[in-house]
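One chain comes next, on its own, written out as structure tokens in the form predicted on its own.
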Amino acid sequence: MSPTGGDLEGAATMKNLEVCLTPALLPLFDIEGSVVVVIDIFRATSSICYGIDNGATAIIPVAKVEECAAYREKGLDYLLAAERDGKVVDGFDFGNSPFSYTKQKVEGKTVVLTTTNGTHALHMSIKAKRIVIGSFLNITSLCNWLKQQPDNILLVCAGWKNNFNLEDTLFAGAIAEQLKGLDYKWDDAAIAANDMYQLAKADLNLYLKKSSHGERMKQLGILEDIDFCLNVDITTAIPVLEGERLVRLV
């Protein structure tokens, strides 16, 4: 048996599952054939999910600061949303804490947003069949979504500066978890990040508090995000990549 529960002769027939540890490996993978999902637990893709989920029309991601100001030239009443080494941008609307995507600051809204991570390895993906977005805060919806899908998927973990990170390849293995026992060909990087998931599920804050990103998060005073993130299951709502903008998928 392989470690997805499915039989190994018909592993030709199987699906891919597979996780890519850090943006700078995507040129490894066959992304044209794959639904891809964008992690980037602390913080871009929990805020964006929220955001979403709490009634933004839109988010656009872009990958530059100068981008997102661009903006501002428009004439059309976009909120702006910069964030660089975990802090906001000076100048700009908020950052990716998901305390800025209340229903009462986003709904109606469309945010444009740039992040030191997460933004970036959306834009990595931009090949992908389908681009989706995953956070702990909707992981259920998305794995029951996921489920359904005929293609190949690839979690991307957006990591911190192209360097890979224990929460994005922690998510990953959440997802693994859902997605065991179906028809999937895992790769040695998704049954690592189900095993990681397999000690961390117990208490992921906990688990989470060795991480880096938890670190910087810790000098930067910004701890309840962290803890926000982990929520499981409190949105609904699925981002989706529909041209330049993260809408809710219908």
Given for the second form:
Number of protein chains: 2
Amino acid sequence: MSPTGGDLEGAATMKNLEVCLTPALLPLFDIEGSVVVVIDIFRATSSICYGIDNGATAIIPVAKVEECAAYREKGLDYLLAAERDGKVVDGFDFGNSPFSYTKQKVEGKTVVLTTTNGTHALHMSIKAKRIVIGSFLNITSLCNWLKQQPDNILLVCAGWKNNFNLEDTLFAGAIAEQLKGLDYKWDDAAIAANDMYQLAKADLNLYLKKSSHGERMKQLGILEDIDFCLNVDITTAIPVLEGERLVRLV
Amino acid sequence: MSPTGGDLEGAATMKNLEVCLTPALLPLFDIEGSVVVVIDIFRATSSICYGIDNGATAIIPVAKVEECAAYREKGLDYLLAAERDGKVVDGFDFGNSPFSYTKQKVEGKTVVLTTTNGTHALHMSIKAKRIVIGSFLNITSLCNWLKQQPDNILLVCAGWKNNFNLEDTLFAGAIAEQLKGLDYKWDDAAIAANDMYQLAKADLNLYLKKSSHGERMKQLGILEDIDFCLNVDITTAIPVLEGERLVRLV
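For comparison with the form predicted on its own, would you give the structure of this protein in the form predicted in complex with a further copy of the same chain?
First the chain shown before, then all remaining chains and molecules of the complex.
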């Protein structure tokens, strides 16, 4: 039996549920025909979900540190966030730790953000029908919205510098779990991601301790960030890209 | 605990065990510093293992159908094999079904082979310290040899047209299983592949029935090929690339 619960005859009319394991593989997918969910669990998309839920007016993802810095001259309402290799870039207000995206810090503000992987994946997906942002923080809210969409779904894992990582793929598998039983045709990566989720779901944190990024973050001393990013359903906002700005989907 | 059984202090001296999930990701890896295992379970690398074990003098992997055809004029000792999209290309002796690589057909012969994915992965890996060919047919023999190598190991999944597939990743996970407990530092893809193997090992065939390629092969009417390619340890030969020819490692 197919994991989608569908049968072969129905395949022609079924929507696709696909997982792009790293941005380097995006050219292989029909981005234009899909709603894209951008996933960078540690930590960009978790922080974006938290910031938008906490009332940030918008978050502007930019590719380069210099683009981010250029906003400094546009006024005091911009908070500038720049992360490279897991650290805040010198001279910036903050990076992509979720604890920088509290209500107290971001409410009513616009954040300009550049990160190693997350903003890269977002810009690579720019031709999508719609781009939304996913994390464990908003997963059920996001999946409820996805279920109502008539389009193919493409889950884009930001990975680490264009390579595969466990945590983003695991989250793609968690989304697939919520879409199980609906009429989607899964690709092999969706099947694999969901299998990983089956192994991990009892204790996400324990499972991810073995990931290379978990090890990296331990060395950076940001284990609290990991714990926070694995909180399930503590927010309901779905960040969506409108023009160049991520705003709350209404 | 790390799945490698090693500790952090030892990390600097540990060899890497990495899985490249598709040839499109090869530029991210240190190919030059690694022994590469090329993996295209359905069906190229299974057939190559079977053919070399059955006494083929050599198998010459070529990228294009035209290159393969050009050998026609070089003499009758060449068997020409060309597969595209799972089918034998018109005008060729055979494609990549393992049943074309029996002792009766290939002993003492040189096969010139081009396939959709497997030969592509092989050519993309050409700068490796050494390139060997893996499949379930020769897995234990291959792993025993790998364990003796002083170099990093890079498992290259041929995938399907540069995208991820289940069966090649699963086999990479099966190799990782045999190298467990030795001093290798696993990347995230190796961890994920081995997790998939844990879920699948009780019944590989059942697990792979849900793969997109399994579905594709069912439609092509080559289910017997799938069954055959999942035979574990029915051969001992390790095909290795010497110049432009795959020959038996001695």
